[in-house]
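Here you get one chain, nothing else, as C-alpha cells; it is the form predicted on its own.
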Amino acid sequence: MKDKLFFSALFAKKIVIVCTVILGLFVLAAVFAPVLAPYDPAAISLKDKEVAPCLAHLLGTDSLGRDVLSRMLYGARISLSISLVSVLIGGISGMVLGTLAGYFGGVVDMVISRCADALISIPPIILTIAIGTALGQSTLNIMIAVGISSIPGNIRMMRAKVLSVKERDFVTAARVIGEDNKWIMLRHLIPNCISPLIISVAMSLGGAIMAEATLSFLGIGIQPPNPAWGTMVSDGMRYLETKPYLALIPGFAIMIIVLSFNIVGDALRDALDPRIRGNS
C-alpha cells in the first residue's frame, strides 16, 4: 500500500513520466553504446569530415570526420559514470563527516563545520575547476574534484538531520545499555537521517554531468580523443554559422538530461516527504 502511494505521488505528473523515460534511454544508451554506437567514436576520417546528417551517419560527422552519433553514445557512458561515482563520492563522504559531527559535537563538530562553512562559501563550479586543475586531467580525478565540491552542503545537511534525531528515546536507550558509540550511528543515527541526503544525492546527477561538461568544455575535463559531451560543445562553438549541429546536439543532450534530473529528484522529494505529498 505504502508502496502504490509513494509511486502514485511520484509519477503524479506527466512531465516527470516523460523525464523517467528520457533518463531511462540515457541510461541504456551509456550501458549499451558499445552495441548502439555504429562507429568507432575515436577513429578519424578526413575524407568524411564535416558531413551533415545523413542515412550513414544520422547525427552527421565533426572537423576529424569522426562520428558524431557513436561519439554521443560514448559521451553518455563517461558523464553517467563520472555523475554516479562522484555523487557517490560526495554522499558518502557527507553522510560519515556529517554524522560524527551531529553525533559528537564539541571539536569534532566545530572542525569539521568551519571546514564545511570554508568550502560551501566558494561556487561550486569554482570549487571543481580549483580541484580539477589542481589534481590533474584524468577521469578519476574529474570524479574526485565533482564529489568534493558536493560534500560541504551533505555534511551539513547530514549534521542538522543527526542533532534532531539523537536525542531521540531510542538513541538514548541504546546509550543505556550500553552499545557502542559506532553502531549506535550505524544503526539508528544512519538509517533515520538518510532520506533527506538520497534525495540530496539524486538530485545532485544533473548537476554532477553540467560540471563535468563545464570541465570538459574549459579543456580541463576529459581531453580527446575520448568523447565528452562539453568537449563537443566546445570544438562545435568554432563551426555555429556553418555548421551548427556539432554545438547544438550535445548542447541540447546536455540541457534535457540535467533538466530530466532535476524534475525527477524534485518528484522524489516530493514523493518522500508526507508533509508536501498531503499538501500536494
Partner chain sequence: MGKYIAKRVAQAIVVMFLVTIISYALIQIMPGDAAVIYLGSDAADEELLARTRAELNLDKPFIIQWVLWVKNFMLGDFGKSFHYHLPVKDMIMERLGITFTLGLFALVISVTVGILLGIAAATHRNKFWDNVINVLANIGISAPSFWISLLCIYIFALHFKLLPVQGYVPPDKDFGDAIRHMILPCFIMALPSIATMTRQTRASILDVLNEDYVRTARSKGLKKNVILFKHVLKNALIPVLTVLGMSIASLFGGSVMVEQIFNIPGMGQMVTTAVLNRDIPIIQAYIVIISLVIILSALLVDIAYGIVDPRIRIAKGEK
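Positions refer to the first chain, counted from 1. Under this definition, the rigid core comprises the largest set of C-alpha atoms superposing within 1.5 Å between the forms. Predicted, not measured: the structure shown is a model, and the values here were computed from it. What changes on going to the form predicted in complex with the partner chain:
After superposing the rigid core, the C-alpha of Leu119 moves by less than 2 Å between these two forms.
Once both forms are overlaid on the rigid core, the distance between the two CA positions of Val171 between these two forms is 2 angstroms or more.
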Given for the second form:
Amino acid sequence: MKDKLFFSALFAKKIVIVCTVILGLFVLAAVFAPVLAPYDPAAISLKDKEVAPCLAHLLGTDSLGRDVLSRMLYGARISLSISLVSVLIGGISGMVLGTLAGYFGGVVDMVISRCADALISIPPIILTIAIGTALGQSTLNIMIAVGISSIPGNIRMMRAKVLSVKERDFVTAARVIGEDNKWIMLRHLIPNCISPLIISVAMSLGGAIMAEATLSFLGIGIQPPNPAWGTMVSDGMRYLETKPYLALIPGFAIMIIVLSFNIVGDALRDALDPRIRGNS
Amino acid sequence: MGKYIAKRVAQAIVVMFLVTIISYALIQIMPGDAAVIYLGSDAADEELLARTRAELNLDKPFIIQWVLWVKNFMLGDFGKSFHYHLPVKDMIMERLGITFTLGLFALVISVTVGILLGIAAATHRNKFWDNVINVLANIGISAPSFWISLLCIYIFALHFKLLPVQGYVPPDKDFGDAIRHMILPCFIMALPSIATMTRQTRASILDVLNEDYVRTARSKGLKKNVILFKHVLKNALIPVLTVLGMSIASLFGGSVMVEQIFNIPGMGQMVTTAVLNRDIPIIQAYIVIISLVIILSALLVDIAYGIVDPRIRIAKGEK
Amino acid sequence: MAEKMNINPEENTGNQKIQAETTRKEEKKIIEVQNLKTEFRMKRRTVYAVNGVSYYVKAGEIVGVVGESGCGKSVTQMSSLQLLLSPPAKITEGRVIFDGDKDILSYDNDGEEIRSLRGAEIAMIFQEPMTSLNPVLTIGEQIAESVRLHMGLDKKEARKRVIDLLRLVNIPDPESRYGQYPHEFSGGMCQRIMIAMAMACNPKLLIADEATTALDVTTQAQILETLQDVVKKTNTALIIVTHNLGIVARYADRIYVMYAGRVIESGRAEDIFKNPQHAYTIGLLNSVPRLDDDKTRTLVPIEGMPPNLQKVSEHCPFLPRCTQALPECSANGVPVIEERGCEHFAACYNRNLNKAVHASKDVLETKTVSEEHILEIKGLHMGFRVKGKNYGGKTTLKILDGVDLYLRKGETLGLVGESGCGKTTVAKCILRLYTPTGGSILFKGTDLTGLREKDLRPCRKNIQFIFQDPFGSLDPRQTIGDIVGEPLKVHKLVSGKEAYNNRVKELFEMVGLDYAMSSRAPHELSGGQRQRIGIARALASEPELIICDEPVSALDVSVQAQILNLLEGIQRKTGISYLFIAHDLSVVRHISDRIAVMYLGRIVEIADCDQLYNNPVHPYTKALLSAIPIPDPEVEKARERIPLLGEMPSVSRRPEGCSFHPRCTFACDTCSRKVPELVECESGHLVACPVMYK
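Just the form predicted on its own so far, so send over the form predicted in complex with the partner chain.
What follows is the whole complex; the chain from before opens it.
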C-alpha cells in the first residue's frame, strides 16, 4: 500500500517515466557495451575517417576513423562507473563525518565543519581539477577527486539532519532505555537521516557525470584512447564548422543523462517527502 | 550585531587558513619531486637540484614549508611558475581584472534574471509559464557548459554570424566590440546560477506563501500584490541570499571552462594551462585567491542576512 | 417566537420567507452561514471537511464552536471568509450572508469586495500567535497597515490609532514597542498584538480560531478576559473556536458542537451543558476531567476514533462510537438537526438519552501506597552555561533553584506549573538526561547525580519515561513491535526468540493493543494508539517509577480519558509509582495522590490532592486554579476569578526573593528580599509563602 502510493507519486509526471527509461537504457548500454558496439572503439582506420552518419556507421566516424556509436557506448561505461564510484566515496564519507559532527557536537563538530567550509569555498570543479592534477591522471584518481568534491555538501546535509533528528523524542527515549552512543547512531540516527542523503547522492550522479566530462573535455580526465564523452566533445570541437555532430552528439548525450538524473532525483525527493506528497 | 560579525570574521579567517593548508598539501600529495618538475630537463644536475630544493623550502618539514609559504603569500610573493619561471603574482595580476569583469557581469545577469523568473514561476504556479520556466531551469542545471558554449557558437557565431566566435577585447579599446565578445561567455557562465536562483526563489516563495502570517495578511484584506511584495518577498529572499553566495563559487568554476573555450586570457585559462603543465604554484595561488573571494562573499551574505532578518540582527547582536 | 435553523438543505427555500420575518423581530444577525460544504481535493483523494454546516451570530453575541481536532471547525470559519487556499480547498455549496445583504461566497476570491470585508468588518485571530505575525516587519507597521487600508488614515494618525489599540489590549509601554519585531514579544503578547490588529478597524465580527490553545493557562485566561472586555465594550460579535469545553462554558452565550464536519448540536450554553441532546455531547462531557470533580469520579472515554472524512457517511457519523444508538440510527440516513427547546437544536435520533453514564469500572478497588520513599530529591539545582553579553563571557541560567520532592512507592505525584517553570527539567535530571549542577536525587537510596553514564545504564531500566508527543517519541523507521521490545534487547531481559515474542505480546495486551498489529509502523497508528505503544515500551523493563511528561496533552479529549484510565489501571495492577507532569490541573487532579506546584524553578506548594484543590494557600496556586475554566456555565458564573499580573519572567531575570512577588497582589516588603522556604501548614501540606501562612 505504502509502496504503491510512493510509486504512483514518483511516476505522476510523464517526464519522470521518460527519464527513468532513458536512464535504464543508459545503464544497459554501459553494461552491454562490448555486445552492442559494432566496432572496436579504439580501432583507427584512416580510410574511414570523418564518415557522415550512414548505415555502416550510424553516428559516423571521427577524425581518426573510429566509429562514434561504439565510442559512445564505451563512453557510457566510463561515465557510469566513474560517477557511481565517486558518488559512493562522497556519500559514505559524508555520512560518517556528518553523523559524527552532528551527534557529538563541540570540538568534533567544529573541526569537521570548518574543514567542510574550507572545501566548500573552493569551487568544486577547481577542487576536482587540483586534486586530479596532484594525484596524477588515472581513472581511480578521477573517481577520488570527483568524490572528494562532493563530501562537504554531504557532510553539511547529514549534519543538519542529525542535529534535528537528535532532538526528537525517540532518541531521548533510546537514551532513557539505556542504549549507548553507538547503538543510537546506528539504529536510530542513521536510518532516520539517510533518506535525504540517498536522494542527494542519487541526484549528484548527474553532477559527477558532468564533472568527469568537464575534466575529460579539458584534457585532464580520462586519457585517450579511452572513449570518454567529454574527450569526444573536445576532439569534435575542431570540426565544429564542418561536422558539428561530432561535438554536439556526445554533448547532447551528457545533457540528457544529467537532466534525467536531476528530474528523477527531484521526483524521488518529492515522492519521499510526505509533506509535498500530501499537498499536491 | 557587532558581535555576530566578529564571530563570522573569526570563522572566515580559520577557514581561509584551512584552505591554504589544503592547497599547499597539493604539492605533498603530488607524485614525484616538485623540484624536478621545476627544473625540467636541468634536473640531472644534482647540485642545482639541491639548491632549488632549498630555494623552494622543500628540504624543510611540512609545517615550516606551509608557514613560510603563507608568510610569503601575505607579503605578496606567490612564488614562481614551474613552467614559465615567472613570478606567479605578475601572471595573476594581468588576468585578474578580466575574470572579475566577466564574473561580475554574469553575477548581475544571474541575480536579476533568476529572481524575476522565480517570481514569475511562483505566481503562475503549475500553469503554463511555470512549467516552461521549470523545464528551462532544469536544462540550465543539467547542460554541460562546454556543450552549451559549442552549441551557441555554432548557432550564433558560425551559423547566423551575429557574434564573434571567440576572443577578448578590452573595453577601453573598443567598447562595443568588447560587449559583443562578452555576451556569450557571460551568459553561459551565468546559466547554471540563473537556473538555481530561479528554482530557489520559486521554492522559497511557495514556502512562505504557506506561512501563517500570509494568512494573517490575507485576513486583513490586503491586495495580492501588496502581500507578495511586502510580506512574502522580503521573507522569501532570505534563503535566496545563501544561493547567491554559492553562485559566486559556481561562477568562478564556470569561468575556467568558458575562458578556455572562448579563448579569453583570464585566470581560468591560465589555470587550465597550468594544470596541463603541472604548474602547481599557479594552481595554489589561484585556489587561494578564488577562495578568498568566495569566503569574503559568504561573509558579506551572512552580514546581509543579519540586516534583512531582524531575528538574527537582534538575537545575535548586542541589545 | 423561536427561529428555525435550516440545517437541512431541502428546507432552505421553503423557509426563507419566515426566516426573513423573524430576523427583523430578533436582534440583527451579523453573519449567517447556510449549508456550507467544503472539501479538499487532492490528487488521489478528497477530504470532505465540512458537510453542510449552518450557523448564525447576532450582534454583540459570543458564540462558541467546539469539537475535537479534524471536526472541521476551523475550516468552516476559514471557508466563510474564503481564506482557504484553492486548490486544494473547494467550497462546493452554501451561502454566507454577512450583515444582512452581503453574500460573501458570491464574491471573487481575493477580489475587491471580499477584501473590503476582511480586516475591516470581519477579523480573525489564529492559533499560533508567533507564526501569525510577519517576522521581518515591525508589529506597529503590521497593525497600521490595516488601519491605513480600511480607514484611510495617514501615517501619523495610523500610528496614534495603533498605539491606542496596543493600550486597549494591555501592552505596556506601547510607544516604544511600536517599532519592535514579533520575536521580541512572548506568545501571549503576540496574541494581544493579533487582537489589536483584529480590532483595528472596529469589525462587526471577530473570529478567534483556537486563539489561546498554544498559550499557558494563566495567559489563556488573561487573553480571553481581554478579548471578552474588548468585544463587550465595542459590541462586536465574537466566535470562539476551540476544543476546550471549559472555555466555551466560561465565555460563550451560545454554543455549536461539531463532529465530522457537521453541527450536531447547538443551543444556549446553559442548555448544552445541563441538558445535552446528542450522544456525542454527552460522551464528551463524560470524558472530560473537571477541576471540581469528585476524586472518585471515573472518566468514561468515547471509545474508537473520529471518522475518516474521505467519504461522506450514510448514517449518523457518530454511530460507530455511540453507546446509546437505536436500531433506527443504522436504518436511517444522517439525522436532521431539529429543535429541542428554546434556541436548542440537535441531530440525534435518540430522544431519551441517558445523560449521566455512570462509572463502568471498579472504582472501589483501591491502590496501596506504602510509606517507603522510592525517590527523594533534595535541593536540586540545574543551570545551563550560556553565552553572556561579554565576549567569551558565560553566565549560568538557573533553571532549577533548589527543588525538594519525594515520591512514595505506589503513589502518583502530580507536578504542575506553566511552561518554562522547570518541570520537564526536573524529569530530565531524574533521568540524568541532564546532569544537575547541585543537590541530590536518591532513587531507592542510590544517588543518581554522581553516577557515570556507564554505571547509570543498568539503573535506567528502573526509571522510565512517557513522552508528551506520541508522534515524535517513536522511531518512524522501526515497527511498533521492535519499539516495544527494544528495552528487552538492550538490557538482555529475556533469552530466546520465543520468550521475547511472548513478553512483547504480553506488553501489547497490557496496554490494550492487538499483538497482530506489531509489524506496523508508528505512522499507521492514531495518536492514542501511539501513546499506548509509548506506555508499553516504558513498561517493558518492569520499572518501579515512570515519569509521565504531559502524556495526554497532545491527545483529543475523548482519547485523553482512555489513556488516563489505562495509566490508573496499570498502577493498580503493578503498584508502580508515577511522577505525573502536566499543565492541566484538571487532568492532574484525576490521577494524582499528591500535587506539587512549581513556579520559576522552585516548588511553591505541595499537598494532598484534595487539600490543594479545596484549600490552596499560595497565591500562585490560587490564580492557577482560577484560570482553568470548568465545563459548566453555572459553576463558572459563581466562581471568583483571581487575575494574575503580567507574565512569568524568564529564568534569566528571576526576581529577587520570592520569584512570584512582582505578580502577587499580597506581596509585602519581605517577599522581595527573602526566598521563602517550604513550611508545613497542615499535615502533609507545604507552602512557600510566609504572607499567606504565618
